[in-house]
Every structure is written in C-alpha cells, then in structure tokens.
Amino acid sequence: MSALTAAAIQTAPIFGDVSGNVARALARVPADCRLAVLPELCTTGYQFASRDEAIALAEPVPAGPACQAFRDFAARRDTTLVAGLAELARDADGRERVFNSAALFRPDGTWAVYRKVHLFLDEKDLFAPGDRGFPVFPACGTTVGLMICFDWLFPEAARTLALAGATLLCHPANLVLPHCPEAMITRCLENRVFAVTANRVGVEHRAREELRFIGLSQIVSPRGERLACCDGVAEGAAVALIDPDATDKQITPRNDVLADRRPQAYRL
C-alpha cells in the first residue's frame, strides 16, 4: 500500500458537553488525514463521579449521537477515525454495562470496537473490564491493531497486536503519568510497528484527586524514531507521513524481532 497521512488528536475535553467535545476534536483533524486518533473518553471528558454518571454519558456503539457524528464525518472526509468513548452496552441478562473503549469508524460505514483491558485506578469502579481481548482490524490498507492508555504498561498488549499482525497501534488516552511516551518508543522498537498516541491536555477535578494530563501526543516509527509530537499544554495535532510497509522485522541478517521469539522458554 501506498504511504498515508496519520493525526494524533490531542484534545482538551469539557466534561459532560458530548456535543461541543466531539464538534473541536473533529476541527482538529487535518483535511489530507486518511486516519486520525482521538483521544481516550473524548467525547465525555474522564473524571466521572460514579458509575451511575458514566452509564448516564455513554452511549451505544455505533448507535450513539458521537458515534454517528464520528461515521459521518469519515464518510464525508475519507478518513478513518479512532475515538475513545463510553460504550454502553447490555449484557446476556440485559443488565447495563459500560466500558472504556475505542471505536473505529471506517469511510465505508464499517466499523469496529476495542474495549479496555487494562483499567487504571478509579476505572476500575466505573467500568467493566474488557471481555473481547485484543484483536486487529483491517483500515487504511493495512491491519490496526487499538489500545487504550494504560495498556501501555503491559507489554502483552502490544506484542499480542504484533504477533495478530498488526502493523500500525491506535492508542487513545488519558495519561497523567510521566513515562509513557518514552515507553511507547520501546513498545514501538520491540515490535517494528508504527504507533499513534493520542493524549489530552487540561485538568478534571470533579472526584477524588486532581488529574493533570500530559499532552505530548506523539507518532512513533517502527525503528523508535519520534515523527510527531504535541507539547505538554496545548490542544492541536501530530501528524505524520507513514508507510505501514515499512514495518520489516528483521533486526539484522539473522535476527528477527517475531520469528526468534522461543516462547517454551517464557512463563507467560
């Protein structure tokens, strides 16, 4: 395939103005964008007060109003989109769930979903884990693989996308810790793929501790080169010329980062 222009979104969410959130991140895509990534819980804001606000704010996928602005906007501008949300959701029994995902929206109307797996601190009060596990898509000519923050502590996730073939990581968040950037360049290196990170800005104070976020949305090449980066304060966009080709796994003549993996020898 030939090389594609990717954004990395980074936002400044209003908490609960579903509308207004969805409305400034889609003006922040480039025109010539053929995939942008939106940050984590971008059309909520994150800090919710409880589980009852966080069902009240999510919606169904891809049935929800920002799931529809999101279809049609990729419709309209040939674009696939990545966007983090609140998907509400029914169990076998009908009971309501809800879990941090991302959601991708294809030009054609297609669309797919990821549900995090990996929850961090309060999270793990407001939404269900998620129970699909990491799987890959097909978008832009090649195979996504979608992470959602935290997961990238966790170097399962990333290689477990890598060994499903992806080329290229999608990954919405919300970051307030200092050390993902950086590590996204290892996860990057140890898996020769192309990594989009897509980080808000801005302070939520509504429950527990104040929450200050990072910025530095950032692409990442499969040889750890940083192609794009945000700042740490400002809402705007990373983009970046990407050839998701380019993602050869050879270390040297004889050494490949996939195929000279031994897993009998890891506890896993």
The other form holds:
There are 2 protein chains.
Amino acid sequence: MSALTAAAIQTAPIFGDVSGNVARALARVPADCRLAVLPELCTTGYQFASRDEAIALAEPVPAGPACQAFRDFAARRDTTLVAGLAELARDADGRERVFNSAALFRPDGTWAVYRKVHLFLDEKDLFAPGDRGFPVFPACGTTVGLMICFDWLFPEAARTLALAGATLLCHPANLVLPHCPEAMITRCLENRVFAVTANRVGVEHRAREELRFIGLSQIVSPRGERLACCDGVAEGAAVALIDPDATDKQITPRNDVLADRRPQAYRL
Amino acid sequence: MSALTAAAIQTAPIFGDVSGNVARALARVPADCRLAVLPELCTTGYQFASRDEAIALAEPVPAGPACQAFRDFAARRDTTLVAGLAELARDADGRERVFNSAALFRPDGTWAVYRKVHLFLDEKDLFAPGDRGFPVFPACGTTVGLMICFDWLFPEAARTLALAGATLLCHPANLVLPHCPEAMITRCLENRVFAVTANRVGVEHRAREELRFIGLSQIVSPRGERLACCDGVAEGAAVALIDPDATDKQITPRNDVLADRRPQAYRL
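What would the structure be for the form predicted together with another copy of the chain, rather than the form predicted on its own?
Time for the whole complex; same chain goes first.
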C-alpha cells in the first residue's frame, strides 16, 4: 500500500437530527482523503433519555438511512468511512437490542461493524455490551481496528487489535474526561500503530447531567507523534498523510513491541 | 494504612563506584520518608562493557555489600527502600547469571526481589530475562508491585501487578527514550494505582554509544496527577504524601477499571 490521507472529522451533532447530522458531518470530509473517521454516535447525538429513545433513533447496519448515506458517500468519493452510530439489532429470540457501534464502509459497498465493548457510565442502561470482541478488518489497503471512546482506558482493546494485525486504529469518540488524547499517544507507542481519534464538541443537557465534550480530535503516529489535531471547541477536521504499512514494530533495533511481550510473565 | 511520605531519588551514579554510589544515593533520602525508590542499576551504573564486567560488579541479594547497606539503612531509618542493582545468581547447574533486578528492603530486615522481564537493547547481551514474572509484595502497609524502566512500554506489566493487588508501583529506571513520564500517567489511570518512578540523570559513554539519561523522576496518583517531579539534569528527590489504600478502582461511579475488563473480548 502507498500512503493515504486520513481525516478525523470533529462535529457537534444536534440531538435527534439524524439526516442533518449526517449531511453536516459528510460536508466536512476533505475532498482528497481516502479514510474519514466520524465521532461516536455522530448520527443521533449522545445523551439518550431512555433505552426506548435509543431504540427509536437506532438503525440496522447497513440497511438504515444513515448507513445508506455513508455507503453512498464512500462509493461516490472513493473513501473509506468509519462512523459511530446506535445500531439496532435483534437477538436470537427476536428482542430488540441497541449497540453503541462503529461501522466501516468501503468504496466497493462492503461494510463491517464493531460493537463497543467497554460501556461508560449510563451507557450501561442504554446499550448492550459488544458481543463480538475486537475484530480487525481489511480496509484502505491495510488492516484496520475499530475501538470506541472509553475503550481507550483499557489497554487490552488496542493491544488485542494490534496483536490481530491492525496497523491503524479508527477511534470514534464522545470524550468528556480529559485524559484520552495523551493516553492514545501511549497506545500508539506501545503497539506501534496509527490512531485516528474523531471526537465531538459541544454540550448536551437532556435527561441527565450536562456533558461537555472535549474535542481535540487527532491523528497519532506509531512513534507517538501527534500528526494533526483539532481544538477543543470548534467543528473541523484533523488531516494527515499516513503510511501504515511503512512502519514496523521495532521501537529500537533490538526491541519489537509485540515480539518482546512475555505472556508467561503476565500470569497471575 | 494511613498516608505515607514517598520519595523518588534521582541520582547520577559513577560507573563502578558501588560504595560511593550507594552512600550518595542514601544521603538523598529525606529524613521523614517511609518509602524511597532509587534508580535502576543505581549501585553500579548502566553501561557494562561486557557480560563479564556485569558479573564482576553484580552481587547476590541480599548478601551483597550494597544490599547490606540498604538493609541497614531501612532498619535504622524505619524506611522501606527499593533499589535497582545487578543481581548475581546461580542457576540449577551452578552457572552464573546476572539479572537487572529491583530489591525491596523493609525496616524489619526482610526483603523481596523483582527481576526485569523486558530487557532493553543491549541489555539482552548482559542480563538473563526475569524468570519470576511480576510478583507483588506486602510493604509499607499496602501491596507493592515492582517494575523496571522499559517495563513501562508493556501495558501487561503494570496491569499484571494491579490485577495481583498492587496499589503502588515502585519503578526504578534508567530512561533514555522521552516517552515514559507521560506513559506512566496512562499506567496509573488505567490501573488506578500510584507510581513512583526513580530515574537517573547524567551521561555514560563506555563500550557503546553515548547514553543521556532523562531524569524527570516523578510520583503519579491513581487519577493521573503528577504529585511531584524532578528536573531533567540534577540529582534530587521527588517527594509526596500518598495514601494507596484510600483510593479505589472507580474511574466513574459506574466504571471500575479492573472489574469492567472483558477478558472474553480480548481473545484473538
């Protein structure tokens, strides 16, 4: 693969305005980029008042209306698109479940989905926890791993993706705690991967306490360099030229961050 | 347990001057501290020219002369002391082995040792890799975990210690890469532990390339706050009052950083 231009799209969704949120987010994707990552729950907004409200605003992947708009855009613009959205699914007994998901849409019309594993605070009342672990997907000529927001806190998330071969982490987020932008530098260093964190900005104050989202969307290299970033308040895009397959796992000529692991020593 | 005063002691050892290095390091331990952490290989210096030189300067734990000085000091000053040193041991066949170790000495004369698991660069030519995993030890009224320098890069190190019950990581170091001070903030956040990183300063240029050690010894809280730190060039001490047993694992009222782990999702 050759280098590609990647973008973290930073938006401020209006709660419940799915078609408007999708249109405004896609309008911010730079013309020349081959990978665009949109925030967590970028179609609906974040603070659902109830599980019923989440079900009402969620959609099936890839048949839902936002997904269709993303698929069309990916094909029309020859861009791989990753977007966070509320996914409506049915379990084996036909009951409705809602996942906090990230869907990936390729230019050829194919798609993949990750369901958030580590739920934050009151998300535990709204969403089912991800039931498919941390799969990786071929996309834009490399291997992509998806993680969502609070997954940043658990080193096992990025580690599992890197061990499965991901060279590039796409990370939709709705961050309210301040630590993630720095922690993602650690995640990139310890796994020698790129990470594109697309966070939202703005404030939501609906059913629960006021939430202020911290922005600071960024693209970080396997050497822990912040290649591009947004500010903490405005919508925008962080854009960088990256080459995931030009990097290796050698943090020094004699230290491979994955091969030097010693799983025997990690047993309790 | 009640709160205790902890110190990260930052020194610039003179290569090979074991008795002088020990005396100068101990002279920097504040009178009132109950835990002092000294740098990696603080008795000998870092850059051994050969494995034979490492063997010649290494000592058995706890019978060696530096260990005896540390034990005496711990008892006399009622302080728990953690120090990095080259440990001489024999394997089952009587062959000499050298470990890059951290020894812990309690005021009551008892001791414990950790042998560095993740060896950095040319350490692979000098030392045997740690053969005892990441054990934790009761000390200063809590549960202490030991890790050494480059172990910072592997999230499994601090994670294993935290899962085994460590509330306080003692981390002797000889850092040359720039990333560890920030990464240790991530380690403390993701495990909700304290960390005392004692690094050295100064330059060594012996057998191999010149090494410039970055200092910046620090004490970090479970909330990722840098409670105390040294500069990048001078010997000194970073001192803070900490209470490891007053903290819990709740990064939010509904999120426990250990209980929220989902090991099933981390399978490849």
